[in-house]
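Consider the single chain below, provided in C-alpha cells and representing the form predicted alone.
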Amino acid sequence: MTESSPQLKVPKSDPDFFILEEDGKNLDRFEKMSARHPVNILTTGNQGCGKSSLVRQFAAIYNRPMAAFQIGLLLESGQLFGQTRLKDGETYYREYLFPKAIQTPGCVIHLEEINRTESPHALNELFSVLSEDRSIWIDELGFVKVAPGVMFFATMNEGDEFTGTETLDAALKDRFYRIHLEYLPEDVEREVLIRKTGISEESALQVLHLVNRIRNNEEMGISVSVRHSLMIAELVSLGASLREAMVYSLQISKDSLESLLLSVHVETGETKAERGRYVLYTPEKEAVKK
C-alpha cells in the first residue's frame, strides 16, 4: 500500500484477538478482491462481540491506514464532505476528513452505526461512493473519486433493544458483503479474559461460570457481552471481589441485581457486602478516613 497521510494511520495490531477460522479466510479472500474490483463489508452482530475491532484488527493486518466515521452524527446529506462555516461575517466551506481518506489508496473505511443517522437522508451520498463506479461530485470539491484498494467496513447492531437505531434501506445493504459476528465459544473467550487481563486461569472460569449463568437465564434479561466480562475479569485482576466486579460493570435493575448477588453468594461464598467506609477522593497521598 502506498504511505498514508500523517491523519491516516495503520492501527496497533491486537495480539490477543480471536476470529473464526472462516471469517479470517473469507476477509483474506475479500482483501485480495479488493485488488480487482471495490469491497464493502457489512459486519454484524450483538453489542461487545469485537464488530469494530475486526475493523482495526484488517486494518492493521494488512498494513493498511485507516479511518473511522460516527455515521450516527450525521444530520443532513453531504455533511461527511464538509459544512459550510461562517467566520468573521465570511462563509466558507470547510472540507472534512471524509473525502481524503477516501481518496487514500487501500484506505479502510470505517462506518461506525451506519443505521444510527439522524435522517435517512444523511446517508444519500454513501450510495456513490459504495457503487462500482465510485465517485461523486461535490459543489464545493468538484468530482471526488474513490481511491483504488479502498474498503469501506460498515457496523451496525440489530434489533428493538437498540434505541435510535433504523433498518439498513435495502438498496444500501445490497452494496455488502456480510459478516456475522457471534460471541466467543466459552474456551475462547476464558483465553481471550486471561491474555488480555492477566487474571488467573481459575477466577477466569469463575468470571465465566456466572456469566454464562446469567446469559443462559432468560427471565433476568440481561445482555452480558464479551466486553463485560473483560471489564469484570479485569477488576478481578486488580483485586476485586467477583461481587465487586459484577456490581460495577454490569447495568442491570434492583431485583436483578439483587439475585445476581445471591448467585454470587452462593457460588463463591462471599458473604453480603457491609456498609463501606468513606474516604476523602483527593489527590493526597494519605486520605482521612470516615
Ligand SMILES: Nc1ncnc2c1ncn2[C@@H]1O[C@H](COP(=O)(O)OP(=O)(O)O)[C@@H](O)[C@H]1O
The other form holds:
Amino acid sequence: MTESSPQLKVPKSDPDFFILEEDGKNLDRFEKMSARHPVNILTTGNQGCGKSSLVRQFAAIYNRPMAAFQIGLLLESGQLFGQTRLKDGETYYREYLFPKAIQTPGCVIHLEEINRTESPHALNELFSVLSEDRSIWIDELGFVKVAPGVMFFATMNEGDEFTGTETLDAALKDRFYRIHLEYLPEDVEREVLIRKTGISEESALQVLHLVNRIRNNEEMGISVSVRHSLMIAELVSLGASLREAMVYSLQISKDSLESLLLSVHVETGETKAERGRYVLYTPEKEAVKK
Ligand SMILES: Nc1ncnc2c1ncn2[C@@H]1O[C@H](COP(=O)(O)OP(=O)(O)O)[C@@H](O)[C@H]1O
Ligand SMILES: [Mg+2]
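Switching from the form predicted alone: structure of the form predicted together with this ligand?
Everything in the complex follows now, all chains and molecules, and the chain you saw is the first one.
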C-alpha cells in the first residue's frame, strides 16, 4: 500500500555534532518508548542553534527514514495530505509526501516551525495524527493510520526571550516531550568551528570572544546563532579579516559594526576600515589588477 518514496531516506550523519549528554540519553529513552507507544518531541531554542540538525542526526543515528515539512507555510487544512488537480478535463487527487511518510514504519517526521502557521486550521489534521489514536479520515485517501514507531519532532524558534510565553496552542504543546537547546558552551562551540571550517584555534577563540560579547549584550538586540558563528569562521578560514567576516555574516552595517567593536572593546588588531577602493569586477580578471 505504501510505496517507498525516494524522498524518504535515512539522512547522512554529521560527524561534528554536539549535544548535552543528558539530552542524548533521554533521546535514547524516547526512541525506546516509541516502540511501545506514540512519542512526540518538541525541540525549542533560538534560530540556528541546531534544532533541525538534531532531528536529522537522531534519524541518522537510529537509521530511520526522515521527512521534513514546513508547517509554518501551511495556509489551510488538508494541505499536508494532497491536492485535487485537473488533468485533461478530469480532476484527480495528488497525494503528497506527508501521508506516505506517516505510514512508513519508524519514520521521523520533522514538523518545522510548528508555531508559525498562517492559519490555525492548517493544524487540524496534525492534532489527529499526534493524538493517541494516531489516525485520521481523509475523504480522498480514506483512513490514514500512522505506522508503528513513527516519531514526530516539532521544532520552533523560541529563545530565552520568549520563555514563559505561550507561542504554541496549549492543547498541541501538551502532546510533546520537550528538549530546549541552549547556545553551546564556548569550548564546545570552538570545537565545532574548528572541526567544521578548519579555522585555527586562535582565530576560533577570537571569533567566539566577539560573538559572545554580542550575545551577552542585550541592548544590541542581535542574536548570533551557531549558524552565524560558523559563517563567520568559514570566511575567516578563507582569509577574511574578523571585521569582514562579521559584516558579511551578520545583518549589520559596517557603521554599527564599528561602534559595536568599539563598545565591546575588542582588540582585533585591525584599524578602522577606510572607504573601500572600487575595482572592475569582470570575467577578465587581469583588468582588476591595474
Ligand atoms: N550543537 C551543534 N553541533 C554542531 N553543529 C551545530 C550545532 N548546532 C548548530 N550547528 C550547526 O549550525 C547550523 C544551523 O543549525 P540548524 O540545525 O539548521 O539550526 P535551527 O534548526 O535551530 O535553526 C548547521 O550548520 C548546524 O550543523
Ligand atoms: Mg531549523
